[in-house]
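Shown here is one chain on its own, the form predicted on its own, set out as structure tokens.
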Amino acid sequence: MRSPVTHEYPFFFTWSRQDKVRPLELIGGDGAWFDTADGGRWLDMGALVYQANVGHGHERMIEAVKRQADSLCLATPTAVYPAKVELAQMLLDLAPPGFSKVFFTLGGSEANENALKIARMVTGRYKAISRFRSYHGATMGALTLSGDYRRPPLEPGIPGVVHALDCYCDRCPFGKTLDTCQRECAQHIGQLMQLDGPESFAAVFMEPVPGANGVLVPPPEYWPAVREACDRHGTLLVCDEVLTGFGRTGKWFGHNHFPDAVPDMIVCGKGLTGGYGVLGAVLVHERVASHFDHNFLYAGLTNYAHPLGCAAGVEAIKVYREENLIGRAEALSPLFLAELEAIKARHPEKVSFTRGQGLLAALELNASPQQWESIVDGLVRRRVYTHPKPGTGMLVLSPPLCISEQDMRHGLGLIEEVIAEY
């Protein structure tokens, strides 16, 4: 039987059983808050789908898109126009030295898809490694790379993807602790390449911090060890910054926390436009990009580098800089993580672990399916927007980078109320 709510709408709701959806009719917002048609005002502790980094109702962002629409709103993929040139150069300036080209896409999924194509073309190999607890996108190649509940129902995906065990320090898959381990999770990736044919792997795809699957923050040695394994086997390292990029972890990019492990490609989306434009990007190091100086690039999209998306991206980077949102995320992070740890201390029987970096964090909860219903209901009643993950026990938080300390404390207080009552 159709839901009395969702059957009214002539479209599908994504990643959901249609009769279980609780749609929100959004009508606007400002800063860390958004408004709904029923008169509700929600505190956004999730940055919508992790993209609303600059906040809601940002006038500069809205005006930038309007200006672009007035001057140029249609283009071919091979066209050149100021916003496209300016944004590409801005992104390369943010990347480590040696990055020389940008491939624009429609979003993060397509960015990972095209990074995989580029890796296959450059190396002449077809296999890729990603991790079991990961999310790289909804298109078939990106979904095959992903390692959460969304992949198995759509298998088989593309051939050649091998999944590695995670850097899950609170529940180490190798039975170790941070004090006793030899970073087996990082060594595991090199071992997989060796065992499955090192000459066949085009790339390793990793998020700096897997966000939607529990905010698994790696130790400092992890990324350099994976970089070394890639170099040893001639495999490219692709850093998926779709969720972690543009200040989410307290730096411009999540991989900036590991400066000794420069990737070969950096994949962007979400915060690239702050959600105000449809756009993704692959930043490509010269050692990879130079392959296409004399070789055909078999990749393209009708709306490649759409003018409205590029304009939103240019303005978003300016807002990040001029409003010091990256520094703000870094400055608020210690308080954010300390408050979460305090919630755990007050509810040790309900909160197993807290993890986080910047303004990205997770509470790992002990809750039955029925209790998860209570948690979701409690969040809805209090109109606080988060990312509950019932199948994993995770409650993921990622507020807009512009959130005030007062609003952040208020949101965490509401979340603690929900935890206390289930």
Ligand SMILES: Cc1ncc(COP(=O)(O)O)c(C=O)c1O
The other form holds:
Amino acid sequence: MRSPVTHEYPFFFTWSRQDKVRPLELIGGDGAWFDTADGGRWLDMGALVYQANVGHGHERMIEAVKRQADSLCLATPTAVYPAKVELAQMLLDLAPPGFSKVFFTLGGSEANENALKIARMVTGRYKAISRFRSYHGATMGALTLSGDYRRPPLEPGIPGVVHALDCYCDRCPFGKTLDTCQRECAQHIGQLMQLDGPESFAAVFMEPVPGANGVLVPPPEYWPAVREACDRHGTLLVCDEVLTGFGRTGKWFGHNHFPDAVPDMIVCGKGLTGGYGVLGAVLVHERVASHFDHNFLYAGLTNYAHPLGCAAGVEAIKVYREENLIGRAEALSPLFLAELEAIKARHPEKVSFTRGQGLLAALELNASPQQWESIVDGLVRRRVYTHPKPGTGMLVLSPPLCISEQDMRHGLGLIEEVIAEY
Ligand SMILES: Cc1ncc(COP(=O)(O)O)c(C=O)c1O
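Provide the structure of the form predicted together with this ligand, given the form predicted on its own shown above.
The complete assembly is shown below, putting the previous chain first.
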């Protein structure tokens, strides 16, 4: 028998059992708010799927895409046009010194996929390390890199991926506390390389702050130690900034929080266009990119650097700059994180931990599966949009960077009501 949902809509809903989906019939929005066809007005405390950083219904973004459609809407991967050149240059200007090339894709998964291909081609090695509490995408290579619940049902993936234990200070996998910690989690990355073939690892893939898996903010020494382990073994360090890039953590990129550990490749998606275009990108350091000056690049996509995506990317970067959205995220962050701590203090039996950086945060809730149903219901009834993760006990928050202080307080108030209620 067909379920009402699959019966009503002739397409699949992603990452769900089709008869359990609650579709959101989006019709528009503005700023931190979006509207649904049932007359609902939702406060977006999740930036949709973490991409709506510049907010909803942004006129400039919409106009930029329309202008591009009028001038050039169809291209081939070898074509050159102003939006493609301008965006690549803008991205390299945002990257640390020494980054010299961009590889465009249609999203974050393909960007990780191509970063892995580039790492394999440049190093001549095939293995990679990533962490368990991570998500790097849905295509087979990126999914194999991912450590969370989405990978095991689709195994076997690609060969050569080794998963590492996490940098998860609130529940340290090495049994340490901040006082006894010797950064075992960072040393562990080097140990895995040493034990599993010191000269066989092409790359280490990491989110600067694992986002959807619980906003696990690392201590300042973590990334430099991982960088050092990579250097010791001739392994490239790939920073997956698909979720953290473009202001989410209060800086342009998550890796800007540890400037002494410059990655070899930076993977972008989501906020790159604020969701107004279909685009991902890999920013490549010259020490990697120069390999292809005289070697064949075995990578490409029909809609490589699609003009509409590039136009959206160019305009999004201008909007981030001109509306000072990165500065806003940084400025609002202390209040955001303090309010979450205050919620925890008022509900100590229900909130185990809060963590965050910029406008990305997680509440770890002590709730049974039934209680999670009530949490999700409470959020839907109040029309406050977040990322509940019953499997890991986390409620992840990532409002658009343009959210006002008042709306942010309002959203957190609604979330607290839901917590008080279950
Ligand atoms: C850190 C990270 N990497 C990669 C991806 C995959 O990006 P996309 O869904 O655009 O393919 C995501 C998406 O959630 C992500 O959060």
